[in-house]
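One chain follows as structure tokens, the form predicted alone.
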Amino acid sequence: MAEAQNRPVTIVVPFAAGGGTDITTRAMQQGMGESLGVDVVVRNAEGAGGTIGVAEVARARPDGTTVAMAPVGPLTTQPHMNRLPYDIDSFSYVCLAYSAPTVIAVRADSPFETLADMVEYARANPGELNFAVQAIGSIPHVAGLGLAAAAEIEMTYLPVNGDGPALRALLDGSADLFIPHVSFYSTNADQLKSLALLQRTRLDEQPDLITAAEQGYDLDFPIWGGLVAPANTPSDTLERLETACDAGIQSDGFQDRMEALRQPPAYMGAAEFEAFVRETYATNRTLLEAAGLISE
């Protein structure tokens, strides 16, 4: 496969152009290309919640010329809920490229001032809280399942088509809360109030956001993505891709883009990333199984 090292590398983004995963991937593109010494091409292959593009890479030749920017959902929730032509063993893992923390957000004028306020109300009024989610099985939905399990509460899930519609549902009173990524929350902070940051430590970029862990709930549900290659990609090829991923993330263009998005930097090398994916896969299965959403 030596000739493959001189061929362009295609990164398949399993969502449409212009979204967060696409923007992040394109920000890495130049730095990766300079490290590899070849052109890096980004190609969008959206559909079926990201599983079409990820499945395409699972079927590709394991020569390092086709990789996917695989988000958390297609890797760790969708395989539990749908019959797919891949699972987490269908890939060789390259790197974690981005990770956006999420927050439990309510309307700025919500009567809930703390997570404890919301939990107390939910326990006294089972099922009355409407929680807007992008899709059943999405990370915001799984985060809601995790919150409900940890706090022993019941909520009603209101499916919406993205963070924008979720915000509108909040503002018109159709929903009581939703879980956006921190960049969306920051952009709309004048209309929102955060009850909890869903990671274990506070953000340096936004230290005023109190974590769920500080309030007694060990909840960590970031929206992340990383590069994966087809299973059985040779180790030397994976090492080249891992080095290139690191170079792309360290590049000025990538760092500037993350700063503009107010998104903290995130990187894991191949071994750490694979262990992280497998742990998340198991955690999400437990939550989805408890909710009766597993497809056998």
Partner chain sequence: MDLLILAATQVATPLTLLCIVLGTAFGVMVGVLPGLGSVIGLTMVLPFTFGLPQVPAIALMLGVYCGSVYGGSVTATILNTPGTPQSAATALEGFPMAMRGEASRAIGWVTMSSMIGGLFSVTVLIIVGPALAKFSLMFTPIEYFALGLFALTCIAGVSAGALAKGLMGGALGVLLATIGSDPVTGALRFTFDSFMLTAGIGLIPVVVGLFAFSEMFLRILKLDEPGMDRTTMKVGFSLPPWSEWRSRIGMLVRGSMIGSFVGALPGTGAATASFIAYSEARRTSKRRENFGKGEPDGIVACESANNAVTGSALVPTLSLGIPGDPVTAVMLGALVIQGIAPGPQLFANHMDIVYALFMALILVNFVMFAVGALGASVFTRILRVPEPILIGLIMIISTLGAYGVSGSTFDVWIAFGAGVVGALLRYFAFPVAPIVIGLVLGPMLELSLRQGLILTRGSFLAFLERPIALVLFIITALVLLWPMLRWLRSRRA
Given for the second form:
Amino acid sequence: MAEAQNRPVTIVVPFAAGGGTDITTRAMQQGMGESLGVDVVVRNAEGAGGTIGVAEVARARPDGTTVAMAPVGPLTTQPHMNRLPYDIDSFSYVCLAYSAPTVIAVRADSPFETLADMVEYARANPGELNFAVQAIGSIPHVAGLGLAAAAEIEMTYLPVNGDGPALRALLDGSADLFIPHVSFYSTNADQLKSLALLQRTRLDEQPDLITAAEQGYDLDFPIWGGLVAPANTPSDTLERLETACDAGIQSDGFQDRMEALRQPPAYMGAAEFEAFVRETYATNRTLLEAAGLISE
Amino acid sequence: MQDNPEPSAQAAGAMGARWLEATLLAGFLVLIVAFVWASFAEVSAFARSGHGRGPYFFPRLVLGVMALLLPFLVLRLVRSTRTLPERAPMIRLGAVIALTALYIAGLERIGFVASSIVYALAIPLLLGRRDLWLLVPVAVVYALVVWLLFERAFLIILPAGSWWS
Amino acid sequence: MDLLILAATQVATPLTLLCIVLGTAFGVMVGVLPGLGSVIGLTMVLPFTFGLPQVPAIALMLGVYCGSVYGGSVTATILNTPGTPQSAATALEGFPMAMRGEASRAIGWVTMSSMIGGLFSVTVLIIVGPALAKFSLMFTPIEYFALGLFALTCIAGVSAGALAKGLMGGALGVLLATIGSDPVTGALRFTFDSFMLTAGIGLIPVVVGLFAFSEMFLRILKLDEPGMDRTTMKVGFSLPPWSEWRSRIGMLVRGSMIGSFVGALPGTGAATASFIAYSEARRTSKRRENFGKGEPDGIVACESANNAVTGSALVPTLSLGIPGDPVTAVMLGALVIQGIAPGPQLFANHMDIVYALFMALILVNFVMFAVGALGASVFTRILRVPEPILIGLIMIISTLGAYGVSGSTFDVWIAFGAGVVGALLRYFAFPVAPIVIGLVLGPMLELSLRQGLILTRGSFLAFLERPIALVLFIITALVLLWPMLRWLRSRRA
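Swap state to the form predicted together with its partner chain from the form predicted alone:
Below is the entire complex, every chain and molecule, led by the chain shown above.
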């Protein structure tokens, strides 16, 4: 094990380079490396909704040299929908590294000004609203299902391939709404309008975003991700990783970049993170089951 | 390959080539059948609903096109004038393919550097070079330089092999 | 005007210029290695951009981007081992030319056409960027489907003489691309109980296998044949004279326009552009019968097209915030982390940044030319390495190309399988480029068709009500009928 401490630590990012998860991980890279005293390498192993990269880490040797930046989808929604070679017990949890709410976004020139406007239209025209979904079974999709259930509306789901294509679908008129991460929304705020922030309280950084709760719908769908190591990783190694994760997030470089991305900071230690994952895992199962996304 | 000295050998080569190409086309047939078979798998209630058609709508269109094309290829096969390569190069090719499979399997077991040195040495030996004074340094230096480039400059971690730890 | 001067002072700093030169040189190097392309190159420099000011960071990324697109074509030409789909079409003419002993001239065509294509698209970006972005929004899934169908017709262009085999290859590529999770329903299909297959079959491993591995395998069969004397091969860099250029200006402009147009549509990309340009060139060239034997027309068309994508792909990325492919997605990520938010307001409020970007992009294209011209003497010397040694070394570096994408040995096995099958297919005169076309276009075709059906609530006929789509459908039909019309006319004559 002493030898493993000198080897570079690889963080597997299960999504493509350039996306939110990737950029956030790369922003932590340096701070973590300084704390661990070794190189931290980021590798993108994308595919199958993020499950490929996460599965790779579940199978890796538990010596702390291979960890995953595991996002909410591969951890808490995908295992319900598909048979995967891992489940939430396949990991030792290190830390939650980022978490930010989603928003219901429409085009800037959309006739809808509030959630109520949209719900009213959807009730009058069932199935007419086109809802662009970045990936089936992803949090934005689950959030849309939650909205449809809470507001008792019917929408048409238009699957697209990620945030960029969803934005395009809105701009070219194919879709009426989509549910991006607040950071993606803020970056493109001049072309979009937020109807509701899907979090119970307003954001300190962007207090002008009105929550869904204020408009009568209790919707709370954060997009988050955290570091996980293979199960049975020795506890001293886990502690080193947890300290490094904390150091990475506290580093000035990371904080500056999160500000540039307009992503609110978040952190949870190992124990808290694990409890959080298990709770979300159970809630998402209920939502997916109701939507007919679980076959058995 | 074309100007084979013995006519009988040439005829045998043409026959062999036709068989090999027929095997290739049979491979296409097997592929089509396997995919058509797999397209009857059960899908979730969500996947069955909606206007976007099910997951097998598009692949079946493609499989239909392939099934239509296959007879044309079979017709062409009858008129094929290809011959097989001579024996010696065929054996060499088979050996190189096998060696490559071993090399890939070796990456995970004995690591990139060791397996690459062996591979970079074995290929020219297999293909008839005997000047070891040149081959050995080339293989060693190449493997190490590539390793340094990837591992140290590109930060792409190469397989270290499970044998050493 | 003040903004222009401000931008110029930002670009003309030693740091920015250094970033342009190093970025471009590094990009060319990464591009030359089979399998490693723009995405890997960009992610490798991404951490460095964090520590840089805005303009040098942009310059570094642009250098790597353009350099890597160009670099891939060098290997395609010299070794017939394109590591990325975008340079696959270049190999069709570039490699036969190099085999004639004219490697230095082939690289000359590649480099010059690349630079001109790149500069053309910067001009497009400067003059009509935001307008082009608006135009691209007229392409909904239905138009994309029509465009995808049209692009499929280039299978015919790259498989002349073996149409049925080419079509079979194209269909095979489309079929292989459906393996994994269905983009519309999320259902897993054709995984045959293998978890690794749920991610689908990677494009890069297949390209590495089909081209690089199978090329090396097939060379073993030809070792005993009297080839050309390698010591007499021309190495270095040689620019074609103006007399040869003059008749190819049309090709160059058309290739650049195809690349600029296709690049501006998010989600299509350089591979599609170069294949369309190649088959257009083959259809319209006066030297049609030389195609496949090393005709510069083909090189000029492909290279101007795939490099013209670089500038125009930035159009939707910058002015709408929609990256068109994985490459521009990384670029966008780097820009956002620099505090540069894309979208219409970028052009309204941060014109200095936009101008600086244009200038850097122009410089990058010139530096790319210089790097290519200087590097050519090194690259072409690879041809003088004795074949038995070269085969082993190329196999090793290609293996890493397949491995490096996601660091998985599974991908290497995919490449190996594609290599063996590819060698067999090529031996029996199956063109393999259509397989790549199928793999590239398949996902776009399927997704846009099914999205279109969702939008029209299940009606195929409604596809014909969209004017742009209808025009594209008609063009597709005409291109398909073209050989028949020509045949009829020649009979009447």
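Note that this is a predicted model, so its numbers are computed, not measured. Numbering follows the first chain given and starts at 1. If you superpose the two forms and keep the largest set of C-alpha atoms that fall within 1.5 Å, you have the rigid core.
- The rigid-core alignment places the CA of residue 237 2 Å or more apart between the two forms.
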